[in-house]
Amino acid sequence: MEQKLVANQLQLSITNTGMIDAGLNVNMAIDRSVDRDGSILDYCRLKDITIQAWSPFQFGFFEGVFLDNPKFPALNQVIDRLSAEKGVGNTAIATAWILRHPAKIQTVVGTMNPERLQAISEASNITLTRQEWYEIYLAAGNELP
């Protein structure tokens, strides 16, 4: 191919940090430190290549969505405090999640919905913590060194 890539889109949620794992948890002796892929996300950000995260809410493969799941309970107390405190929607957190990090990764949301855009789109107004990122993070069962 002739044409650069400027985007590749990969599996990306709070619940769904493979990507981002490995490189928290270099030389650890632990599953979460094992690069399953290839170090994408260094290779993305080396290259000039956007990353656009599909299913940003969703957990598994086929098993739908954690905003609401009563299977993350403490994933959801965090994020509808956040937005509470932010004014926003569970939504906004969950993709503000993803914008936050350094690599400048896109959603590819997949609604047509006007509302539910509307409500994601809030993101790009709110800046989360690093604190708070982690937090997130955490509270979704993800540990760190």
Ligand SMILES: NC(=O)c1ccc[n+]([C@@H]2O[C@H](COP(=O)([O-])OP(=O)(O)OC[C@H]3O[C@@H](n4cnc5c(N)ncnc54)[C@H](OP(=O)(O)O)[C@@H]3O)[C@@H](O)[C@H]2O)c1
Given for the second form:
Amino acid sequence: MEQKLVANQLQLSITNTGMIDAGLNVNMAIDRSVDRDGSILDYCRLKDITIQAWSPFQFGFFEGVFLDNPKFPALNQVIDRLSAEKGVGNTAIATAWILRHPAKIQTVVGTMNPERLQAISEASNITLTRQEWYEIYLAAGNELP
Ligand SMILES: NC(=O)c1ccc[n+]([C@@H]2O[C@H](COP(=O)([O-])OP(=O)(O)OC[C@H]3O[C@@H](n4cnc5c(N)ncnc54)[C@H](OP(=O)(O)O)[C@@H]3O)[C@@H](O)[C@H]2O)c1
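Would you generate the structure of this protein in the form predicted in complex with this ligand, following the form predicted on its own above?
Everything in the complex follows now, all chains and molecules, and the chain you saw is the first one.
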């Protein structure tokens, strides 16, 4: 194509971290180390293509929203604590987790509910620390080397 690719929509949420996992577990003989997407995250960064995360609040393949979901008690405990500390809703914390990644990833949210959109947009008023980002990552059941 003559046109430059400016965006690539990829599945990414706190509970769908495949594109991030391999880079955090490089060169290890474990499942999380497997590069299943041709290093799409690295490729987009090198080519200045903006990643847009679809289904940012869903787990599985559109199985439902992980926020306030009893299937994810540890994750929601951390998210709710950070919500209280920062004075924003849980959707803002989940969005801020994606926005904090250095690739400057955008989110593609599905809701058309104005109140939800307002709450989600509060993510742009906060910045998670690295410690908070990794705490959320681990609370979702991920592991680090
Ligand atoms: N490029 C691709 O391959 C690809 C693939 C899949 C999707 N997409 C795009 O990505 C968009 C977003 O996908 P998605 O709809 O799965 O994303 P999502 O924003 O993770 O999920 C939105 C859905 O979750 C519901 N929901 C329930 N509780 C919620 C809460 N606390 N906070 C936010 N939402 C909550 C919403 O309901 P309410 O409507 O009642 O608010 C809505 O039905 C789609 O519209 C589509 O355009 C692209």
